[in-house]
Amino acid sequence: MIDQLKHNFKTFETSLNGATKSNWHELRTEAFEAFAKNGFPKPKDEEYRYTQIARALEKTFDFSATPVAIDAVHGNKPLFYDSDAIHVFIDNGVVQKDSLTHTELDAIEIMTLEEATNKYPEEVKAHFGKYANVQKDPFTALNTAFSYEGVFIKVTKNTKIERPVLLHYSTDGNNSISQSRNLILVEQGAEVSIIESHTSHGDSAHFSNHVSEIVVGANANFNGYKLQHQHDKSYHVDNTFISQDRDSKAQTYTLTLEGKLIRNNLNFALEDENCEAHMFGLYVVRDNGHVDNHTNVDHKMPKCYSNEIYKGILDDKAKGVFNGKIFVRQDAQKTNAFQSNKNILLTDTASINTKPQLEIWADDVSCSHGCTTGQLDEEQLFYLRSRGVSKSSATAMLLHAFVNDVLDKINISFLHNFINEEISKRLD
């Protein structure tokens, strides 16, 4: 398998024509050179030892081919395409260019990444590949090493973005593999507002490894949004990378709701003082679908504040995996950081292996982390049923009230009346 790939990287590097030489390609060989030595997780790796995608990928999909860039998804209308947004479509992995012709009176600019290495090229080599470390993922490894177009957004610092940025990521299978990146710089004092939809069509299987490196400059605000609305045959790997700045403040949003195996890995780093982050999860799976969300936190400065709340309902035989990750370093006193995962599972055959974690240097923290799994209260269930409520009414109730912590901190319209329509069909 590694020798196929050193084989398509030899190719992929042929068909650059001559950039070769860029800072940006040093960073590609220097990520194969990574991915080669350690592979695909292994079945005893701890990182990805509940989720054997190494598995399942090299039984599905042939990484011995040659990569070659996919026609765009045809015929079909992606989530939310008429909503009051700024729209990007990207098609199986390849940016549609035509659709980066929005600006925001010089506020926002939105290019492909290669676009973006000619126009800004010291802010590109400054940040790109900064965060995303490639020794540690295989997959942000081998996503950098066959990077090639990608989106950058930049917005203007002191501007306020009033409408939200929409990439659609489509997808139509044909046991296709896709490599998709996003370099995002929101400059000082700025805001703006990110929703990443991630759909299949047609019924075949397909692999997609996104990395996104998100910069949040001191007092910025981002506000990131992660859909995930793919078909029973998707498998998906999402690496994100969060930096913030003094008084920056950044809050994710990652909505699960179907795929075949999907693996999270969401990381901040909270580099200066009085940074806020915020994580809300929020998962739904069915069937054989299996979801697993990795969260890394990483407090560096004094009075810093980081908030997580993950939610997840598991029905059928679907499996989930949650790992929270917070570290608060020796310089980080008057931290303020807490966890939480709680799950319902529906059927004795859903399971959910949840591992939250605190590693703390500093003595003066208020640190707290904490799960719970389970299934729906009975004595709830009876006080609604001896009262006429149905069963699959009052069950209905209790999982919308489960849900409605996270579903209701989104304050995307659109977006929040597709998730709480979807999340009702299937509850009720």
Second form
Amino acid sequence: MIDQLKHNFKTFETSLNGATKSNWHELRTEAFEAFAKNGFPKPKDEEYRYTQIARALEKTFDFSATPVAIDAVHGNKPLFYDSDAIHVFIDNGVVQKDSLTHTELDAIEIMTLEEATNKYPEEVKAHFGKYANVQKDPFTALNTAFSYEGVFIKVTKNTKIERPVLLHYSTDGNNSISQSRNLILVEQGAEVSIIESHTSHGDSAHFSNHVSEIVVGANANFNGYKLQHQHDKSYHVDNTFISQDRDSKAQTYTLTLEGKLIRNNLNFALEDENCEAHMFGLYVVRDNGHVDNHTNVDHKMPKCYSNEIYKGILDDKAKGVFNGKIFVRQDAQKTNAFQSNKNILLTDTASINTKPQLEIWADDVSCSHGCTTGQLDEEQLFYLRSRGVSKSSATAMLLHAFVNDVLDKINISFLHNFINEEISKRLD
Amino acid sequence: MLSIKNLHAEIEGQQILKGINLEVKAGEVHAIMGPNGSGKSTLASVLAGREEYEVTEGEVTFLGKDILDLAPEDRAHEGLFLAFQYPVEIPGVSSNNFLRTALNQTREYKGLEPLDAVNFLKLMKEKMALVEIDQKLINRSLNEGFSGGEKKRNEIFQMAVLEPKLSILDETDSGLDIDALRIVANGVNKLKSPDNATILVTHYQRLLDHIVPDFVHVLYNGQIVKSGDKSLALELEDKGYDWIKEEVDATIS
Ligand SMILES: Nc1ncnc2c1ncn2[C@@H]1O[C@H](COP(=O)(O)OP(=O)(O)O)[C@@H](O)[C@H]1O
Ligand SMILES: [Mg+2]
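Counterpart to the form predicted alone, namely the form predicted together with the partner chain:
In what comes next, the whole complex appears, and the chain from above leads the way.
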């Protein structure tokens, strides 16, 4: 496969016809070399131990076509729509240029990465590929190696964008592969909410490999919602890198409802003092679905706060993996870090592997974590039923109660309603 | 209304109920008293359909129907209500939503139209006044952070809303101060009618000063060992249970 990809990489680079000495070209080459050297995660790879993705990918997908995009997904309805939002459509990894009609908005700029290299060459050079470490994760490497476009968003400093930006990712590939890429710059004192909605059409397998780099400036506020609602033949790997400057705030919401195999690597780097990072996660998985959330928050400087709440409901033969790493460096005194992962297994065949990973090098730190895995509470179930509530309604009520403290954190009402309804459909 | 014949039940292989016989007719109030651990709550749970308990012998008919094979929710739909000794807290489930679902699923079972939001609210207001419960409690998650007394009052409130045929109140009086006890007793008395019946599980005479029982039974070691009228409760208050235990133990040996 690597040989095939080497050939592809050459063809790809030539097809871009770009200046071979450009900064981006060097990044691609470095990334491809990293990928060629390491390949996909090996069976014993500690980071992917519970998610044996390589075998599944090599068995299911033909990498000879990478990364040539297939035609746009025409006529597919987005997962949800709200006229209030700013919409961008990304089909099989390709940004639909005609959906980028937002240039008239003065406080926010949305364009393809390719356009951005012309319009904002300094910014792109300073940030693109700077956070997405190609040595650490092979999927990040593969993504960077074949990157040439993607979504670029720049929020002008000291402005608050009231309308959420809604990025619709659709795939409808025929055992195909797509890669997508974001670079989001939230300048000093700016505020924005960005929703990524990942969905798949048709009924054949698809692998989407997504990378986002998000730079949150001093005193800025970023809300990142990620809705993963693909179908049961979808493989999806997400690598998100968030870098926060001083006094900034970032909230991420990783909401996973459907997919065959999903791996999320969420990385926070708290680069300066007084940052606040909140990670909320919710996964409701069924059948043979497999959802793996790896989060990593790197406390580099003092007085930052990180807070993580992930909750999961696993049904049928679903598998879940949670790995939450909190890294507190020596300089990061007065760090306050909290982490919690709670799971409900609805069957004997569902399973979860949950592991906190704390590495603390500073001494004045307040850190707590906890994880629980269990069934529904029999006493609560009986109480509700004894009042005349059917077993299925009672189960749904308790599951709703379980997920509610994460759901209630979703501040965008149309998104909250959509997810609430989707979850109700699943639980009732 | 309720007929229990030779009821035996066990949990984790341990026999708790050892042949209970009890007849309850419409319009009656029965008190079940007895020392701790004698099986009163077990009896209540078995009647309500708790699956952890296994009925090994005997039968229970309620309004002419064998209920032992019914799911707990269907027993409730038939008109059975259990006010729990220890009501469980359910964070995240709103009292309102829960009660509305309970009520409407019961109505559906009976072939009635569901109550709409407006009429449901009206009913809630009316019943809240009846049992003197604060709206603030109802607005919270079910029993979450309630004091012992508030939980008991909430049980009676739910009973008022659901209007069961047979209510089993398992030590609803314990942990209540005099005022709360009076309010709960008032609520029960107001809900009493010739068509429904009440079983009060209690340790104390003081509840029976407010709700006067037609029959008093003593449950000891999984059996009803003595039955009488309200004077039996007074006698128990006076003399305790030891004389009954001795009587029973003497008959056995
Ligand atoms: N879940 C259970 N597992 C094992 N034993 C139980 C359980 N519940 C009750 N018991 C036992 O059954 C007996 C009767 O308990 P209970 O019905 O609560 O008595 P009462 O309500 O009369 O005080 C006690 O000996 C108690 O220990
Ligand atoms: Mg008891």
